[in-house]
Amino acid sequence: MHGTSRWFPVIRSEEIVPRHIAFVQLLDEEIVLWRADDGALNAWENRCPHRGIRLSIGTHAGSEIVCRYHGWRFASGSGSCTLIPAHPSQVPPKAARVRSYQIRERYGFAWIALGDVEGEPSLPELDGLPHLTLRSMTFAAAAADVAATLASEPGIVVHDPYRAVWERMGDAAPMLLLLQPESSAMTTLHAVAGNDLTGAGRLAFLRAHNAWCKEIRPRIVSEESRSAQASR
């Protein structure tokens, strides 16, 4: 599928809190992210290989995720099943393993690639700068529709279908806008700015960005209505 050979940010790193199973979606794939107690970060298919139950409703047991349906346990790192409680003396078969995805943490985000990918997640505009991640926002629209709206905003330059740079008057550093295509009809917009604001200035910056996201929401329209507009 288009987009599998690239890194996408899917969540701010600090939102993957201890003993929590975060739940995201990328290109129609449902994914859980969880940090083992030793700090290892896992990105797994949201599906128990036994009977297809979503692991996002499972329990985080420190170094394993436990499926809610039959108590199968899956280990951090390998995703391999360590225990099938119905048959406690049986060694779980090798196939009892959750599919895992490549994951990186950079620029304050967890990044996932669904397929083969070259290189590492990279935002050269921010290299050498601090980074402040902002509240992510999900829109009920295709990534292309969100990108088209971003492109119509003053100061925003859309670099590729999933990435835009916003140089704003008065800001010392640029802000990166990164699109996570959840499906063909849903997109999450992540944002990271190259500043190290603190205190009231930082909060005002977060609030202003959040307000802007809500402000553009009604302006995001589908490609069909865009082309209808253009031909009028």
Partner chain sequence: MIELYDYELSSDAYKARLLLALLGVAWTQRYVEYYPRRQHRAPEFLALSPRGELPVIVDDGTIVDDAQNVLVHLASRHDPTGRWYPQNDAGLTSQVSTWLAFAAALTPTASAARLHDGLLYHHIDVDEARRGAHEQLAVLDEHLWFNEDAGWSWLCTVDQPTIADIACFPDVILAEEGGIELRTYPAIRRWTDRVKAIPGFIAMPGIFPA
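What does the same protein look like in the form predicted alone, given that the last one was the form predicted together with the partner chain?
FYI, this one's just the chain on its own, none of its partners or other molecules.
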């Protein structure tokens, strides 16, 4: 599956905190993510259907998002407008609805599909294992360039344009490297490992991953630079 017909991780679940509106970008689409007070997770187009104002600057009201411009309120789940403050006695039109996307939570991430997709997000390498989400990185590079650099790294196998598996030396379980194509020139790299390390072992693992992040960044940027020069 490619493009809109697949699930993409876009943010770690722990980053979608109560009464907060998170903002992500996927395939040039601006999306807001927010968790209602009852736990329901929403992924909406970052645009009020009234005047097009970004909902990311709105207010989280528990079970609704309130647009900052005219105060229109939109309900968790349906995205339907529940109140137009300028006309409080008026029933909002059915067309006053925020565009929503499919969203799931698995492996410590929130996943979004922009189009129709069957099934659930799946990382077979981690099924039955505990998992530890790691630092994400964003690059000014196309997903294809990031994937190409990962494929050149020892021990990393790129399974498709957006997913790679790294059998890290000394680790008991694999690490999954997942690409979120924000746009044609911007990519976020997420990572999740199949372990349940605690204490000093966990700290050492996190430090090792941070060190790798620093090492890989200039190589990805260099690869992107070479690709840009070759296309001229």
